[in-house]
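To begin, one chain is listed below as C-alpha cells, in the form predicted on its own.
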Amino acid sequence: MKRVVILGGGVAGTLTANYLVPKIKERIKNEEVQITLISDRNFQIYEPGFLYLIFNRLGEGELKRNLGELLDPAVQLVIDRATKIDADNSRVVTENGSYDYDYLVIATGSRVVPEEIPGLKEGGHWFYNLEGATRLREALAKFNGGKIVVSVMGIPHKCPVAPMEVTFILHDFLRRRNLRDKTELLYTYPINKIFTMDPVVELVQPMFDERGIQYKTFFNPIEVDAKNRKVITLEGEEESYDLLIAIPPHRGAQVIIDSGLGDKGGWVPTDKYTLRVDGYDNMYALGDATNLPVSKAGSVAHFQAEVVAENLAAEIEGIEPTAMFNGKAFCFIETGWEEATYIWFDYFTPPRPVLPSKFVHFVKMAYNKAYWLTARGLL
C-alpha cells in the first residue's frame, strides 16, 4: 500500500486531499493507497474573514468548520501535533505517534510572531489570528477618536492586500460613527512604496490621498513602547499612536524549523513550477509554507492544490507527473465599506486592477459565504 501523508488542515491541506481522492478512488477502495491528513486542531478557520470579524460583519461561528465535515470520507483524519519530519526515513513524528509515508505533502502554513517585536504584544493589536481579531474588535468598538497607526512589520505576510483593505474600511467605519474628523489615520510599509506591486500602488495611493489617509514608507518597527504608545523604527523614527493595528512578522511552522527543512524564516524551499520540495523527490509543499515568490493567500493554495493532487495521482499511477504551477493568484481588495476591486496575476502576467465597484464588493461578500464549498473541493 502506498501512503500519502498530508501535514496541515488549512485550505492547502484539505483541498489537496479532496482533489486527490476522486483521481485515485478505485485504488483507495482496493486498499492500494491510504491518504492521511494530520492536523493539530479539529477545525479549520476561514482566516480572510478576520477582516470582517473586527468590524462585526461576520461572527466567529461563520469562520469555523469541523475538519471532518470538510474532508472526503476516504481521508483518514488524525488530530495530533507534528513535532518532526524525519525526511531520511520518510516518517512524520507527532506528539502521540509516528506516520510513515511514501509521499508527503507539507501544508503547514504560516504563523504570526508578535513576540519578535518587543512591546508589541503589550501595546498593539492585530487581526491575523482569531485571538488577535477578537481583541481588536473590542478595541475598535471602544475607540472614540485619536490616532490609528496601521503598520506592516515585515514581509512576507499572509494576505498581502489586507493591510490596505483594513485601512480603507477603517476610513468608512469611522465616518459611519462620526469619528473620522476626530481621527488621524496612518498606514506604514517597510519598503520604499506602499505595496510591493506597482500597478496596485498606482491605484491605491491616489485613493489614500483622496481620503486623507497618511502613509509612510521605509518604516520598519523594531520596538513598541507600550507605556508611552510609540512605535520605534530601524530608521530612527518614533511614531505615537492611540490605537496600533500591526501586521506582525510571520514565520513558517515550528515543525519545519525543528526538522531542519526551512530557510531562516522557516519557509520550505520549493520548486516554483513542480512544487516539489528542493532535494526530495517524494515531498511536495504548497500554500503559505513555501518560500515561493507568490502571495501567501488562499487562492494561491487553491491553485497549487490542483497541481499537487494531479502530480501525486500521476505518480501513484506510475505516470510521469507533468502538471506545473504558473504562479496564479487572485485577490479581492476591499476599498471601503461597500466597494472593492480585484487583481489576478501569475509569473508571466502583472496585475491590472479594475476600478472599484459595489458589484465586486458584493461578489466578495458572497464568496465569504460560499468559501466552505471551496474547502470541500466543490467550487
The other form holds:
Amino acid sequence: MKRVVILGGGVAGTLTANYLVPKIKERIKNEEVQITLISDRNFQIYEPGFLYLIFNRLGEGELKRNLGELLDPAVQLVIDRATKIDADNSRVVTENGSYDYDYLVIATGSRVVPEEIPGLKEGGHWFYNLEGATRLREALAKFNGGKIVVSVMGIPHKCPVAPMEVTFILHDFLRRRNLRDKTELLYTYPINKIFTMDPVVELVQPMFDERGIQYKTFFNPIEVDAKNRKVITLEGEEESYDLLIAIPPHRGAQVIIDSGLGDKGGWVPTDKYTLRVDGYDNMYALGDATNLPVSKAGSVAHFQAEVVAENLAAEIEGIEPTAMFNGKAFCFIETGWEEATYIWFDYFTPPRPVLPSKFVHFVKMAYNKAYWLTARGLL
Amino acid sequence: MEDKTQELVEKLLENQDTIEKILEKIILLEKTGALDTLADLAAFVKVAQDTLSDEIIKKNSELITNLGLVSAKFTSDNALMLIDAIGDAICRCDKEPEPVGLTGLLKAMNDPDVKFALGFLINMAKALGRALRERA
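Requested next: the structure of the form predicted together with the partner chain (the form predicted on its own having been shown above).
Next comes the full complex, and the chain you just saw is listed first.
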C-alpha cells in the first residue's frame, strides 16, 4: 500500500487532500493507497477574515470550521503535532507517534514572530493571528484619535496586499467614527516604493494621496521603543505613534527548522514549477511553507494544490507527472469600507488592477463566507 | 473652448483604432437589439448594487456554502447509490402497509432483503457513531 502523508491542515494541506481523493478513489477504496493528513488542531481558521475581525465585521466563530467538515471522508485525519521530518527514512515523527510515508506533502504554512523585533510585543499590535487580531480589535474600538502607524516589518509576509487594505479600511473606519480629522495615518514599507508591484503602486499611491494617507518607504524597523511609543529603523529614523499596527516578520514552521529542511527563514527550498522539494523525489511543498518568490496567500496555495494533487495522482498511477505551477496568484484588495479591486498575476503576467467598485467588495464579502467551499475543493 | 475641442480631437485620433472597435461593437449591439437588453441589465445591476448590503451578502453566502458542503458528501458514490436505492424502494413499494407487531417484525427478519437492509443500517450506525465521536 502506498502512503501519502500531508503535513498541515490549512488551505494548502486540505485542498491537496480534497483534490487528490477523487483522482485515485478506486485505489483508496481497494486499500492500495492511504491518505493521512496530520494537523496540530482539529479546525481551520480563515485567516483573511482577521482584516474584518479587527473592525468587528466578522466574529471569531465565523472564521473557524472543523477539519472533519472540510475534508473528504476518505482522508484519515490525525490531530497531532509533528516534531520532526526524518526525510532520509521517509518518516514523520509526531508528539504521539510516527508515520511512514511514500510521498510527503509539506503544507506547514508560516507564522508571525513579533519577538524578533525588540519591543514590538510590548508596544505594538498586529492582525496576522487570532490572538493579535482580537487584541487589535479592542485597541481600535478604544482609539480616540492620534497617530496610527501601519508598518510592514519584514518581507515575505502573508497576504502581501493586506497592509494597504488595512490602511484604506482604517481611513473609512475613522471617518465613520468622526475621528479621521483627529488622526494622522502613516503607512510604511521596507523597499523603495509602497508595494513590490508597479501597477499596484500606480493605483494605490494616488488613492493614498487623495485620502491624506501619508507613507514612507525604505523604512525598516529594527526596534520598538514601547515606553516612548517610537519605531526605530535601520535607516536611523524614529517615528512616534499612538497606535502601532505592525506586520511582524514571518518564519516557516518550527518542524521545518528542527528537521533541517528550511533555509534561514525556515522556508522549504522548492522547485518553482514542479513544487518538488529540492533534493527529494518523494516530497512536495506548497503554500506559505515554500521559499518561492510568490505571494504567501491562500489563492497561491489553492492553485499549487491543483498541481501537487495532479502530480501525486500521476505518480501513484505510475504515469510521469507533468503538471506545472505557473506562479498564479489572485488577491482582492479592499480600498475602503465598501469598495475593492482585485489583481491576478503569474510568473509571466503582471497584475492589472480594475477600478475599485462596490461590486468587487461584495464579491469579497461573499467569498469570506464561501471560502469553505474552496477548502472542500468545490469552488 | 477651442482648446477643449482640440484636446478632444487629439484624444480621438490617438485612440482611433480602439474607438473604431468600440463603435463597431456598439453598432452591432444596437442593430441586434442587444443594447436595450444591456441597458436593462445595467439598471438591474444598479438596483442590486444599491440595495445589497454586507449583511445580506454574508447571510446568503453562508447559506449557499453550508448547502454546498453538505451536498459534497451527499454526492459521493456511496451516497448516490443509497439515494438511488431509496428511490427504487419508494417506487416499488406500492403495497398497502399492514400493521406489524413484534411477531410480524420477527417474521420479517427472516426475509433476505430485510436482513440485507438491516445489515446496511448496522454498518451505517457504526459509521455514524464514529463520525459523531470525531466531532465531539
